[in-house]
Structures are given as C-alpha cells and as structure tokens.
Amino acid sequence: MEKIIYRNRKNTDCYKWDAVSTKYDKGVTIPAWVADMDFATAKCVRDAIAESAKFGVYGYYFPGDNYYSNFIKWEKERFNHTVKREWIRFSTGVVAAINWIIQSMTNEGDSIIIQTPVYHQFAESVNSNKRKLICNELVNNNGTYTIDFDDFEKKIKDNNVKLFILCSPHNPVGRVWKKDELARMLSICSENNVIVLSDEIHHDFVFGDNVHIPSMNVSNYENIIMLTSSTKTFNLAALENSIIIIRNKKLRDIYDSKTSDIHESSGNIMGYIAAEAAFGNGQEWLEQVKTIIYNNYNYLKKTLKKKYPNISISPLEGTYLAWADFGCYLKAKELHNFFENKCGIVFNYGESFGNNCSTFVRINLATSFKNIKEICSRITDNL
C-alpha cells in the first residue's frame, strides 16, 4: 500500500503557506484556506515526472494516446461516464476555461446565473467580463443546502439568462447533487436554451453513500460543457492541465477558435505527463487521501461541536472543504481578528462566496491530522 506523505510547505514559495506573511498578519502559522493539499502527489506521478525530467529535452509537446485513454477509462470506471476523445479539449485551469467560455459563447451585457454561496471566481469571472450576474441563492436548512427551483427558473426567464455555471460537487457547501436535482436544473436550462457550464473538478472527492453523477449522464441536452482536472484530485494545480469536455460540435468549434486566437490550445509537458500517470495508476493513493480527509472532517466537527454545539458545520458529502458558521459565537466584524490574530489561522471567509455568509468560513481539510487537531485546539482555547 502506498504511503501518503505529508509535506511541510512553509518556506517553499507555496502560495497557501507563504503568501499569508504578506496577505495576512505575520503571526498566522496555519493556513487552511487555498484549496490545495499538503500531501505529496502519488508515487506514479512523481516517478513519471522524474523520468521525463531526466530526459532533459523540454521542447514542444503534444499528448499521446495514453493521456486520453487513461482519462476516458477513469471517467467510465468511476462514474460510468462515456467520454469520446474528440470531445476533449485543454485548458490551463478551470477558471481560465470559465473565462474563455464566457468570452466566446456570450456577449457583454448577457445574463449569467450562479448558485450562491459558491466559489468566488464564478462571480469574478462574470463581472470582469462585463456580463450581468444573476444569483440563485441556495436554501440553508441547518447547514444542508438545497435548490430553490422556482427562483432558479424565474430568474432564468426574467433575465434571459444565456449561461449557467453549475458547481458539482458544490464548493463550498459540500453538496453532492442528487440525480433528480440535476435533472430538474438541466431541464429548466434546456427549455430556456441556456448553456450549462458544469464545474466538476471536485468530482473525485465524494464520501459516504453519496455518488457523483456527471451532468452529461443526466441529460441528453447538447449544450452542456463539463470542466474537470487531475489537478484537484492529485494536487497538481501548478502544472496547469485541465480537461474540458464539449460534446456539441458547434460549441467545440467556438471553443477551438477562442483557444487558437489566444494561443492556448495546448499545455506543458509535465502537466500532461502527470495527468496521464495519475489517471492511469493513482486510484490507490486517492482512496487513502480521501480517508485522511474524511477523518479530519469528523474530528473537526466532533471537537468543535462538543464545546460549541451551536456552530453549524455542513455535512461533507463532497469536496475536501468544510463549511462552518460561527455566527452564534462571533460577529462578522470579529471573524478576521479572532482567527488570524488570536488563533493564528487563516480560512477563506464566507463574505467572498455570496451574501448572507459573513459569519461563515471555509476550512481546507486536506492537510495532516496534526494540523487539524491544532486548528481545533486554537479555536476552542480562544473562543
């Protein structure tokens, strides 16, 4: 069995660990914000990169058959998702792809809908590209979030929405959408000719009896674009290799024209090699990491709620991010000072994910148990 290696990333030019010295108070010692992991990636990936590095030639590169076949097999075996090679396109990252698709498939002033609270880059991408942001607020039922379908449909119709950015599994609330939930959303989009941009980058992190269902498996609607990557699953974000699945040829042609115009239709050699190795042989590593993450979540939830029972911690159905509301114990204006200066911790704060979240934090669970234990200790000692 492969050993999972925790790395101390401080003073390694790691954004998650080292940027806190400039972005936040210098007393911060445990960052649990940026969504990457503190584990060395799978041995198969490290070996593949090392072998390529030894060769010493890093000229222009294009991926071979195994890059595609390994990913196609991964999707089929884990999700019963049939992907054809001709549907697959490249992006440096999911956020980049969201922006490219907004730019190429909508016009300035067009309405784009998202479901808040949600990953902050969704709103930023809409606003920075001068599109109209429409928010369908998720319904918070004691920490478990559901969809207000009537509001979703009404806002699509009233605003002539052109694009829906779906987060599945949902970051930060941890929901893994059920088939009926996905089917209803996709049906509404189909009836109103809304392009669905489905961010499924967290799809490998699903826990308990929950099952991730790819959007493309739920509906035959042609205007669905899926975004995913090995980068979140195997901690490869800096290698910038993401996969875009577009089964509608018209939309593929639009995407191809965009990436050709900006000269971003292919990536770097190490990103391709890492993804090929990860999808080919990384499953054992992933399952062990998922166990660590879920154990971290259970400890965090049990420890905090034992002392502070009114803290709301959403069920972790998917992702490796806990979503917690400290509003019964802290005012919104107190959060930053409490966590950063009193506890020496940095989380992502709820205010960046949407309205009505000012007392929430998003906690990255993909670190050592020692760090999670220390985070809990600092909170319970100071709150």
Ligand SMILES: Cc1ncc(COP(=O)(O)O)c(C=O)c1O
Second form
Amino acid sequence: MEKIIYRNRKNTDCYKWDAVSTKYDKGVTIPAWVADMDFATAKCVRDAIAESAKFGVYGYYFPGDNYYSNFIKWEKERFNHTVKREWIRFSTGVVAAINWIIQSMTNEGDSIIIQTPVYHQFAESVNSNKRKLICNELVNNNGTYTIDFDDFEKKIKDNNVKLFILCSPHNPVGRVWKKDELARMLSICSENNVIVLSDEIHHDFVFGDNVHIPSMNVSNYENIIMLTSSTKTFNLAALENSIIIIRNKKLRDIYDSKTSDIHESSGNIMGYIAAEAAFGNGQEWLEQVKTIIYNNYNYLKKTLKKKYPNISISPLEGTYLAWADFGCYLKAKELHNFFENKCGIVFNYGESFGNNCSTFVRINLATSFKNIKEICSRITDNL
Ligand SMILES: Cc1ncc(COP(=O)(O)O)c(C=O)c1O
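Can you switch from the form predicted alone and show the form predicted together with this ligand instead?
So here's everything in the complex, that chain up top.
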C-alpha cells in the first residue's frame, strides 16, 4: 500500500506555512488555514512529473487523449457522471474559471446569487466584476446547515438573478447536498432562467454514507456549468490546471467566444501530466488521505467537545475543512489574538465567509495527526 508522506513545508515559500506571522513565542506556529494539504501528492503523479521534467522541453502543449479518457473514467466510476469530451474546457484555476464564466454569461450590474457562508472568492469574483451580489443565507441548525428555499426563490425573482454559484460539497459548512436539495435548487433556477455554476472542486472528499451527486446528474436542466479539478483532490494547486464542463452547446459557444478574446490558457504542461496520472492511478492514495482526514476530524471534535461541550463543530459530510463556532467561549474580537498569538495557530476566520459567523473558524484537517493533536492541546491549554 502506498505510504502517505507528510512534509514539513516550513521555509518552502508556501502560503500556508510561510505567509503567516504571529506573536507566538513558544514554538512553531501551526497553520491550518489555506486549503491545501501537507502531504506529498501520489507517487504516480510525482513519477509522471519527474519523467516530463527530465525530458526538458517545456514549450506549448495541450492535454492529450489520456488526460480526457482518465478524467471521463474518473467521473463515470466515482460519480456515475457521463461527461463527453467535447464538453470539456480548461482553466488555470477554478477561481479563474468563475471569473471567466461571470464575464461571459452575465453583464455588468446583473445579479448573481451565492449561499453564505461560502468560500470568499465567490463574493469577491462577483464584486470585482461589478455584478450585484445577492446572498441566500444558509440556515444553521446546531451546526448542520440547510437551505432556505423560499428566500432563495424570492431573492432570485426580486433581483432578476442571472447566475447562481453553487458550492457542492460546501466550503466551509461541510455539507454534501442531498438529491432532493439539489433538485429543488435546480428547479427554481430552471423556472427563473438562472444559469447554475456548480463548483464541485471538493467532490472527492465525501465521508461516511454521504454521496456526492454531480449537479448535472440531478436534472435535465441544460444551463448548468460544472467546475472541478484534480488540484484540490491531489494537492496540485500550484500546477494550475482545472476543468470546466459545459454540456449546453449554446453556453459553450458563448464561453468559447469569450475565452478566445482573452487568449485563454489551459494551464501548464506539468498540470496536465499530473492530472492525467492522478485521475488514472491516484485512487489508492486518495482513499488513504481521506482516512487520515476523517481521523483528524474525529479526534478534533472529540477532544474539543469533551472539554468545551458548547463549541459547535459542524458534521464533516464533505471537504477537508472543519467549521467550528467558538462563540460560547470567545468574543469575535478576541479570536485573532487568542488563536494566533496565544496558541500559535492560524485558521481562516468566519468573517471572510459571510455575515453572522464572526465567532467561527475554518480548520484545515489535511495535515498530520501530530499537528492536529498539537492544535487541540494548544487550544485546551489556553482557553
Ligand atoms: C469551493 C472552492 N472553489 C475554488 C477553490 C480554489 O480553486 P483554484 O485554486 O483552482 O482557483 C477553492 C479553494 O479552496 C474552493 O474551496
């Protein structure tokens, strides 16, 4: 069985470890913020990249036949999702793709709806493209989030919404949407001519009995665009290669005309090579990493809840990000100082994901068990 390799990434110029500064003076600050992993990627990926690096020609390339067939097989086998090759487009990242879709499918001033709290780049992309941001707030029932469908529908109608950016599975609340939830959202979108941009970058991190259902499998609604990538699943973000699936020919034509205008790039050669290898042979590595992440989650939840029963930690149905509310023990304005300076830990703070979550933190679980244990003991020693 392939061994999962934990790497000490400190002083490697990585955002997660090296773009942090705290006043903690009792040892090394442990960052659990930026959503990448502290594990070396799968051996099949490392080998494929090493071979290409040795070849030494890094000119212009495109994703080859095996890239397409490995990805199409991955989607079929894991999600029973049938993807045709001609539907696939590429981008240098999912966030870049979100921006391109916003620019190609909507006009300045158009309304775009998101479900908060959610990955901060959704709101930033809407705002930076001068579209109107509409928020359908998720409902927090003791840590488990659900959708206020009446509010969703009303806001779409009242604001003549043109695009819905769906996060599935959901970062940061950890939900894996059920079929009936997806069907209801899509049916409201279909009735109101709202294009659905379904960000499924976290689709490989689903735990327990939860099943990720691709939005495109839920209904015949044609106006769905899916985004995904090997980068989150296999820790390849710096290789910059993501996938856009556009089933509807009309939307594809709009998208193609936009991206030819901006001289779209499909990412770099190492990105194609890595994705091809990962989708082809990365399953075993992924299953082991998922086991580490879920153990980390269980330990964190058990340890923190034992001492502080009123910390709310949302069920981790999907993603590798735990969502925790410390509101019963810390005031919003105390969070930064407590975690960073007293504990020497860096989390993402709730305030960046939406309103009404200023006492929440998002905790990245994709690290060693040792780090998670240390994070827990620094919290329990200091709170
Ligand atoms: C929901 C979601 N979409 C997109 C991204 C980033 O994707 P990329 O690095 O491909 O732009 C993240 C990263 O955490 C994410 O959580």
